[in-house]
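In the block that follows, a single chain appears as structure tokens, in the form predicted alone.
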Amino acid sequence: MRFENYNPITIFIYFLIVFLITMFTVNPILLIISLIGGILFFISNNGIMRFLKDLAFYLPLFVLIAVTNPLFSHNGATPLFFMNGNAITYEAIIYGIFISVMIISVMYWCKCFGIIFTIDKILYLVGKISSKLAIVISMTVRFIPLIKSQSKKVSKVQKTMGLYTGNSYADRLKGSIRVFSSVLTWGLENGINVSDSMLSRGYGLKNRTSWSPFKITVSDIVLILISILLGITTLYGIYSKSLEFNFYPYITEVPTFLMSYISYSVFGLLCIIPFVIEIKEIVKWKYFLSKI
């Protein structure tokens, strides 16, 4: 079973734990582990070529953030040189580099989350909290492409009738307002029709049952327990100051306590779980293909 086929609750809990640890730590080892895990997961879903193409965006972003921080932050006790009377410190440069690592790590994990956590999974998760909120999100997502399609139709009909075909700014503005007014009225009418239809079907009633393709399996329970256990262990390492690291005023040494190594190891296991699951499924698929 691929990682995306797990229950949405399982996937959400996993990503939540990874996001929390990545965003609220400054320990460089944890940040590097998170970045590697996010990149491996991204490659397993999109391929190495897509990753290499994306480097054209991420490498300049990395450099931009790393360079910007020492220009605006002059904290640190080790000045390297002065620019416009402001000290550019060694600590600020290193801090900027690892802030870049943290931001790009979160971006990679967000991209993976966006690929895996589709709208049906969002509706399933939200529906557990509020059925009304779920139907509002569902209608909103559905209406976006419908409104685009309807606006094109109305615009074409108006041009076919010879309305607002001029190149002047005023003429185009009038046409856009006319299209917007028509599409807005159409959208409101459709919203009322959908609402009445859902009401007549008993949507949102207390005793109404619903079917869902997502079920909690033994694999989901195992992955949830593993994710929580590994996450709590890493958070305990942060709470116990076994992973404490400071950039200012001086860069401290990377923690090397026993609990530090344990935390690095369990967080590494946590970040590599999706990659291992994906690789296992790819190998299994290729093995079955070879038997055909």
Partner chain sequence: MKKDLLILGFIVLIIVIIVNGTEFQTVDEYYLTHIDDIREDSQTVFISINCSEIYANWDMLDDNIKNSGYLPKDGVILDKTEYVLREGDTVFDVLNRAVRYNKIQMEYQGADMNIYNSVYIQGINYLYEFDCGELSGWLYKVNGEFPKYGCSSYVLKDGDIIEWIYTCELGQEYNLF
Second form
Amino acid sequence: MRFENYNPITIFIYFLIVFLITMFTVNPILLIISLIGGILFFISNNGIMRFLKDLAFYLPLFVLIAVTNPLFSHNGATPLFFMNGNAITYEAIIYGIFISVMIISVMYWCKCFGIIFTIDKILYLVGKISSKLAIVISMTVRFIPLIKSQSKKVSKVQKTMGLYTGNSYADRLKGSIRVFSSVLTWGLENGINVSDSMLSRGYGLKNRTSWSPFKITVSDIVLILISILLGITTLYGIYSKSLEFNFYPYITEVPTFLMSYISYSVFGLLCIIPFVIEIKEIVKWKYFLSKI
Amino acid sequence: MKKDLLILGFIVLIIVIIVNGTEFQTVDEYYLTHIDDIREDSQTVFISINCSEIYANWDMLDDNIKNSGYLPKDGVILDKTEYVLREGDTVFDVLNRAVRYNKIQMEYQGADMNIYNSVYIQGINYLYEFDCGELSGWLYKVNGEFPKYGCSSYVLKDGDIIEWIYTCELGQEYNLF
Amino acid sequence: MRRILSSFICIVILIAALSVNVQAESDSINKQYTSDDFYNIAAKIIDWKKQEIGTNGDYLICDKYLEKAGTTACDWYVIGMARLGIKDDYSSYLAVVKENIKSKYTLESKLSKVKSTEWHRAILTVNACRGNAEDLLGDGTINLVSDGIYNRGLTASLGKQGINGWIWGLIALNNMNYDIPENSYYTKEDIIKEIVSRQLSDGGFALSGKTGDPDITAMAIQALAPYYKNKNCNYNIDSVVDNAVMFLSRVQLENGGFQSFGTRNSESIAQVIIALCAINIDIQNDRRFIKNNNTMLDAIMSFRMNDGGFIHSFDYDNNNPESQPDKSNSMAGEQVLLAMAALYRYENNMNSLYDFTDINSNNIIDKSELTENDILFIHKSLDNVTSQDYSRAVSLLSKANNKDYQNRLNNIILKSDEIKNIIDTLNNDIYNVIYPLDKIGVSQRNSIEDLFKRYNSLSDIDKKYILYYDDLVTAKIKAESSQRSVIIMVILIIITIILALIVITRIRSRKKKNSLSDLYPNDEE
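In place of the form predicted alone, the structure of the form predicted in complex with its partner chain is requested.
Up next: the whole complex, starting with the chain shown before.
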């Protein structure tokens, strides 16, 4: 079973824990572990070539974020040089680098989340909480491509009718306002139609049951338990100050208590789970393939 | 599209840097050139130079000085100005820095040239001792009092207010040594 | 009965009074100082001074001392030593002082714009070193006595600086009993009158105010002393001096000392001693100057330190640790030295301290023999000459009788003078270029670079005379960093433009693609 085939609840809980820990720690080891986990997961999903291609974007972004911090934050005890009379400190640069690591790793996790957590999974998750909310979300999401294609149609029709074909900005603006207003009225009408038709089919009634392709299996429960266990252990590490780390005014030493080593390895395990699952699947696939 | 935004991000960053200025200095250079910058935590003293007393004793003033064109109308040669107090600074050190930075003429007798073992100020802004009567000369006050020491022996502390005044009645009322 | 009682009481009182008197008499014979004691105290002061300037030679006048020749800090020691008959290298001192005066006379203000006492001290110094103050260089160009005393009024009043100018003018005039020529600006009567007219109602003299100051009063007595009880002149100043002496006696403190401006100090006592010796008052035995069994000598010796030097006063100010009541002070030492010289001369029935008419050349050491060091110095390469060699070369020139040596020394003097000029112009240029410091920019870079080159071409010794080197360094860094800032800015602007071009071309090409796809749409629906 691939990671994306787990129950949405499992996936959601897993990502929630990883996001929480990544975003609320400044411990450089945890951040680096999170980044590595995110990248590995991304590679297992999209292949190494895609990753290398994306580096052309992420590396400059990494530099941009890392450079911005010391330019605006002059905190820190070790000035390296001065810019317009403001100290550019060693601490601020290091802090910038790790802020960068954090943002990039969150971005990678987000990317993976976006690929795996398709809209049907979101609706499943939201529908569990409220069916009304689910339909609102589903409609809204559906509306985006609908409106796009509708507005294209309207503008094409307008053009064929010879309206607003001039190149001047005023002309184009007028044309797009007309398109916008017509699309808007169409959209409202369409929305009411949809909700009315759903209502008439009895959507959301109390006693109606609904079918869903997602089942909670034993492996889901196992994964949820493992994620929660590992997550809580790491959070306990953060809470118990054994992962305490400060950038300002001096960079403190990376904590090396027993609890901190435990936390690092536990969080590392947590971050590598999806990658391991995917690899296992690939190996399995290859194994079966050769047998046939 | 994404890459364009990234490049735009870089452009914005560089423009911000250009607008803010592009003066890069090493740490040593910075401390050398900014030693007199007044910061929140820096110790400072105030100094002013004033010769308004000559207008009360105009008759006694040397004719050469009257016509020299160097005398300020209100007698203020240097308005109360704040300067950073460096470690171990004396009244003379601060005065010397103040007149140098403001390009005010000053003549003094070095500490090794006289018997007081302290620098003696002979003239500031072309106004010399004895130019306004035989009891005239430059005196200084620190926090409103006339110290008993030469100006290069008086070590200042944070917040001291130095006033250099040209007096025409040098003597006992100022309790000089 | 009553009579007997009263007469008895009278006798008792009388005896008591007498016995107290006897007691006082025996107490006053505490310590009588002899002329040898005075000489020894003075010699110890010279030793202390030698130690202070860091010489361990036989004589105080050494190369280091000569660098400051002609300043207040040095002249008085030379005068004091000369009057004590201490052997030293006065001819070197004279040579350097002469050169200094000669170069100062090229300025418009000559020795000083306002202070005539600069001339008076110079006259005493030159005479103490057996020079000729009336014709300093021997060619009739510089007459210190005329410029500094009787014709001083042509440039500025002799008393422009106050009563000091009159008093010291008269002392310098009496120094060699100079004659004032006819048609001079001042006559001797003028000067004496000016002094006398400034006597205050209490008999004292002062720089300002209504009460006398012991220092100034003592100096006034020193100036008037030659005319006191002198039947050969009729200036009628006897009462003036008497009143001044009474004033001094009155303000003397219980410990025998004096205070000036509220501070007990050694210098005031020294000045009073010199004054009283000049009018033949025996300060060790004259009852007017023994207070509570304390003589002035008791008071002045309390200021003596273990190293032989003297301190100014005992006042210590916690707010200002720079004033040290426990460290010997040059000014106190010099004044006590003069007082000891006055006492020594008084005990030996010699002329008074400032009466140089008896001066002879006995105590001038014969240093015409050049030492090995001197010869090495003379043969020094001109490239190694620094501004500091000036005074030594001048002093050696006064001794060298060999033509070759004289030429070499003259070259050294010229070279060192030239270096002095270079230093002065460099100091001036630095001042003009780098201030105000916060306005330094790229435009000054070349001139600052040039100043630096000039600074670096100086020898290490001469570099010390560049006043604002720190600021020059600061200015250089400022100019450099502003230049660097301009370069960086240009680079950044170029990068920005390149980046902007890249973005624009990308957007353009995308637009083209879009419009192409607009032209040939492949309908998704």
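Positions refer to the first chain, counted from 1. So that the term is clear: the rigid core is the largest set of C-alpha atoms that superpose within 1.5 Å between two forms. Quantities reported herein were computed from a predicted structural model and do not represent experimental measurements.
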Problem - C-alpha of Ser181 moved at least 2 Å between the two forms on rigid core - result: yes
